[in-house]
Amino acid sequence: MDSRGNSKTSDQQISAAVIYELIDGFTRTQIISVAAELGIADLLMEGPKDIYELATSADAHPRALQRILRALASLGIFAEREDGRFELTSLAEPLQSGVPGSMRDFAIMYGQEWYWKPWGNLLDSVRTGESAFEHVHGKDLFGYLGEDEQAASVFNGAMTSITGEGVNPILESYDFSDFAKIVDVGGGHGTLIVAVLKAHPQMRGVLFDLPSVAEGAKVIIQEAGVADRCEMAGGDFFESVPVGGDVYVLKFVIHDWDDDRTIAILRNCRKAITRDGKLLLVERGIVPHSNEPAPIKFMDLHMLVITGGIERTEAEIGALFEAAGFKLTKVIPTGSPDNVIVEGIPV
């Protein structure tokens, strides 16, 4: 065989390898997600330790930990010393809970079987354009959250880890003084809403999502000291929203929804919105016309599969703006690479 042949051989060789280490990524999120929920980042925070401690302050088996803590220091994700003692890394330092940028819940709800095991069913949603989520367990991902509080404590903790990461670059590329009151549809427990009444005290809000969540958010809103300003509301995006708000902002909300009812969403937002109102929507991405790499393609599959969602392109976007009786202004880089904000206006 000439060198040709052996280049060749040497080429397959490491595309197979490439291959088998995505293949095997399945893992990675499940050895992730076993260390945030037994808080080993939480338990290293003070310097290190050696594995019988971590074993029995995470009641785990020594062995057992040691192997995944192993496997995570390969891949700079905490690092064990010499002395046999791990320790935390950077990389590790996101794990930690409530800190800025913590990523525990999110590594928590990653390896849970209820948010896994539909992902188990993709050629099904491949197939029918439908969630898989709701194929496996008979109902779609927020009336389950409804019926289960674990999983739904999970899923707020990770939503909010998100949302509050990526306030402060809202509100640094986006100007909302002129505004008198924000309506903040489908808010969750009021992360969004808070930092931008903190900022402008002129504003009045209202946060909007199904009842038991606004219910959740009652507490946060009065330790931020705007609860005076600050109305929660309970109900169905689906049939209405509150009325008269001259901004209303929709965050990570109507990926979740196909066409049709993301219109729905969209024209009951028109009829609440005052005539020089603005529509912003903070999305986690435009997908762009191109095969360079970018996560919202990935984060596109997690809606198909999840919720039957659909993350979209610019022109997807003006084109359910305008069948909604809104007409897109602009899109709005923010300063982080999960946040873009769209900006409509009624017409």
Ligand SMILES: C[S@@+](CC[C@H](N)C(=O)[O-])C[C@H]1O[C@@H](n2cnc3c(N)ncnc32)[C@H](O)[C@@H]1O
The other form holds:
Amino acid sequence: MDSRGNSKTSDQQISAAVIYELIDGFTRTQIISVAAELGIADLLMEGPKDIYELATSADAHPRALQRILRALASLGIFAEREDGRFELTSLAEPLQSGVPGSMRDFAIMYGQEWYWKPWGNLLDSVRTGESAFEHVHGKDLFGYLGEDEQAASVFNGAMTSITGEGVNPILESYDFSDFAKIVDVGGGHGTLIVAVLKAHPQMRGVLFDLPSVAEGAKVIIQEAGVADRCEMAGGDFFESVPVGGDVYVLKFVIHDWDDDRTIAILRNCRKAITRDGKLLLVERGIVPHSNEPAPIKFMDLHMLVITGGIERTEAEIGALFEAAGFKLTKVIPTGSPDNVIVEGIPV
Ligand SMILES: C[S@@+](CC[C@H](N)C(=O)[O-])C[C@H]1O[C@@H](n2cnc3c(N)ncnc32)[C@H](O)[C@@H]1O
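What would you give as the form predicted in complex with this ligand, now that the form predicted on its own is on the page?
Expanding to the full complex; the earlier chain stays at the top.
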């Protein structure tokens, strides 16, 4: 600090600026989401475009769109060239649809009212420990998705793209070659089971999910050429899961549920699994015991607000396994930061 105390003031100003940027985080969510919804990254796939061309194709107001894009460009998402045309940048590329690692559906979902409104009620979740989503919508996430086709399509698209990215790292980190039958519990549209069956022609599989979701997976399974080895089963994992698998995979499933409901799902897996079978959870991450930056601590809050679920520590997962008749044997990191495998065996 100098004799006038200037450095203290400037430290305070820097702190205030940093905290303001964090407070203002929702503007980033919304401008990215709107650009994704308008398909701007797809429109720029073939090269730079001027704002009038973009606005016409995207059905947007040119000046307003230009203001959104220049703010995004200040974050490195798209760039405004000297000639005034906008172009893709590496940070904008994941906003394209259908590319490996596409984040377009996630971006759209996070900006939609049905998703952010519960976040406006975070305080309810913090006071009650319950999902704000249920308070706002009067039903849980999956009940809501069952009644809103557009929201379900965005949600399933987001899951499919994030699962697609994690599939190879999972296959590279875990050896499925000794198994005869995989049951993918809450398998969504089947990205993971398709990849496992393709890599292991000796295996058969069952994709199990809510009836409306399992139905939506049919075309994907057929197009992947594994329909003769993959059964689709619609049902409720709180009632039962298909029997006789020697590996049960639950990817991004138990984090959606509180402890009691997770134990109920795992107990149904325990009833169904063969004696020497393996239970594999694929989790977005394991919550570490430290202050270090860890995206999983934020995903945990999505679970609190949206599903009423929780991201867990290794000890917490171990305790759930024990309550359901499994023993945690290994935690296996994969090459993807978003996929950790937790293995259990029936006891
Ligand atoms: C977060 S998604 C994960 C999907 C998929 N495993 C993946 O990683 O892409 C959770 C899945 O659980 C399914 N699910 C929710 N409630 C269910 C229930 N009661 N019975 C069966 N599946 C259910 C959802 O439909 C959804 O596909």
